[in-house]
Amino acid sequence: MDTDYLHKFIKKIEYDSIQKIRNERQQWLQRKSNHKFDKALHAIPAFQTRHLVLEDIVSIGKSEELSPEQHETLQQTLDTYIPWRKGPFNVFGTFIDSEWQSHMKWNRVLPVLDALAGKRVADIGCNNGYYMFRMAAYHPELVIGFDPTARYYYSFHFLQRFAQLPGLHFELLGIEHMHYYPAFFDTVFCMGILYHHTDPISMLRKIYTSMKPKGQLIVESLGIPGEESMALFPQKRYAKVPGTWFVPTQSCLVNWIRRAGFRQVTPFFAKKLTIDEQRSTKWAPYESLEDFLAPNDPSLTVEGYPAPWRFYVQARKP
């Protein structure tokens, strides 16, 4: 993994400071739950593949590149990295039909995303590098997903073996970071994030020190319906997921990001969360949204709140 091509791009003050973090991290890898993920990564042979198609489906590879061997190895590695949460993927001639259908996100931001060709990007909590993928298609000189958590770090990887994309780097870090490149991104796109943190004012400003001015900051997140600027405070969970803390309302987003000092913060969709979304699969056996619903009114959720809608703002650093 390439650790050193920030050297170009960024001050020594600020590349000493996430040198340090990165170290740190680092040792979150050699923990002993995370060696299966480690020899899934190298279980097949690097090559770049030829065939690369990065649309809503993102295609790496096709199925005669593998021997029969291989082939089996190849189910065995991904199966290590379930679950898929972002996609869908076809790895190989293996359709990975993943949680969330993570294409309908990305076309409801192509509308109104500026053209990536040169910039540098951010992916706040990029999962396995969906988005990074989706994004190379346009040309950026640079794209930086950052995510804490080790298996999306090795999925990841797995897939950057063989599509190789210039570009595209992983860095195990977090949102609470950003504010160690400053002025640095063109876009920031932060999916999915605020509303698992305590100060979400904080996180924001975070990314505002982060950006070029005149950048672009796309946020979308969980919410509720409701017209005043609120945002709920659940007692322990929301949708059963833990780690939850305020669930806004639109108004009450847009309010967040215009006082963490964004300008020109426009709404531009609003729906309710549904199963054509986000569901349970073969690729992430578990518990998803249906499950999170009151059973008899989906209205609610099983704990009684609103149940989730999802909110995408777009914003500008002065």
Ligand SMILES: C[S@@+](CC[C@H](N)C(=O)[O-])C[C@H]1O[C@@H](n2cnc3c(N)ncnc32)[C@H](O)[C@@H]1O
Second form
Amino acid sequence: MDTDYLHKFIKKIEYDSIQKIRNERQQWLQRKSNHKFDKALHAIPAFQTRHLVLEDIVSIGKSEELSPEQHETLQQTLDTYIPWRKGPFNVFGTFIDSEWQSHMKWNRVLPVLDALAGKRVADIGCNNGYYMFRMAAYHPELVIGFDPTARYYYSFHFLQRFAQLPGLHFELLGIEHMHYYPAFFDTVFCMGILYHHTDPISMLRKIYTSMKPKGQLIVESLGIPGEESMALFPQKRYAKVPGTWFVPTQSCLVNWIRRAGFRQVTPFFAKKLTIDEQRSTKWAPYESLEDFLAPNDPSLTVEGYPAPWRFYVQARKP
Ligand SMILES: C[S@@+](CC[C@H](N)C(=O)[O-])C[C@H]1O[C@@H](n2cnc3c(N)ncnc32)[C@H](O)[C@@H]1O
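Instead of the form predicted alone shown above, give the structure for the form predicted in complex with the named molecule, please.
To see the whole picture, the full complex is given below, headed by that same chain.
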């Protein structure tokens, strides 16, 4: 893994703090539970494909670039990285119909997004890198994807072994480490993250620290309907999702972002979540949205809370 790209960008003091966390997290990868992911990563020798399409279906490689034996290995590798939550991808001719139709989210963000050419971009909670691949099409200087989940580290690196896009970097760090990158990023994506944290305001302040003046923040969050600036605090789970803390109304989300110091805080999209966007598939064969809603009343979650919406907000660091 390339761990040194950061040297040329960041001061020694922050570099040393980041490196310490990186070293700890590299140790995570040695855990027995990750051995199968690591083995799968190296099962096909790396090469740069000539077939790369960074559109709604991110296509990496063509079928004829692999031998029949390598195709068998490919299937095993792709199976090892199940569940594929974000996508869709086409990998050497195999279509990965992921749980989320992530291109829908990307296409909502695109109309408000600053030009990414030459910019430094953070994708917080980057998962398998689907959005990083979409960003690469716009020629940023670099994209750092932050995600502390080993499975996604490996699935990103598997795809990148063949895409070999320059400037894409996956860090096993989280939103809580953003302050180690002071005034660093031009554009920060924080999508599907804030409701998973006990203190969303502190997280937004860390993001604020990480951004250059005039930088653009894109936030996307699970939310509940309502006009008041309020957040639901579920008894235990919300829509069966563990680790859900505060589920805001749209105005509450705007309020959080403004009170964290951002300006020009503007909601640009809101929609009730539907099974067109999130559903169980062969590549993510587990419970999905349909199972999270009350069987007799889709306006409620199984716990009896208001069913989820998704809210999109853009903002600027002054
Ligand atoms: C709900 S998914 C959202 C993925 C993607 N950003 C999107 O909007 O489709 C949450 C992601 O955050 C990652 N994650 C978990 N803890 C995190 C943390 N502390 N900081 C950043 N990301 C985290 C998970 O591994 C997962 O990929």
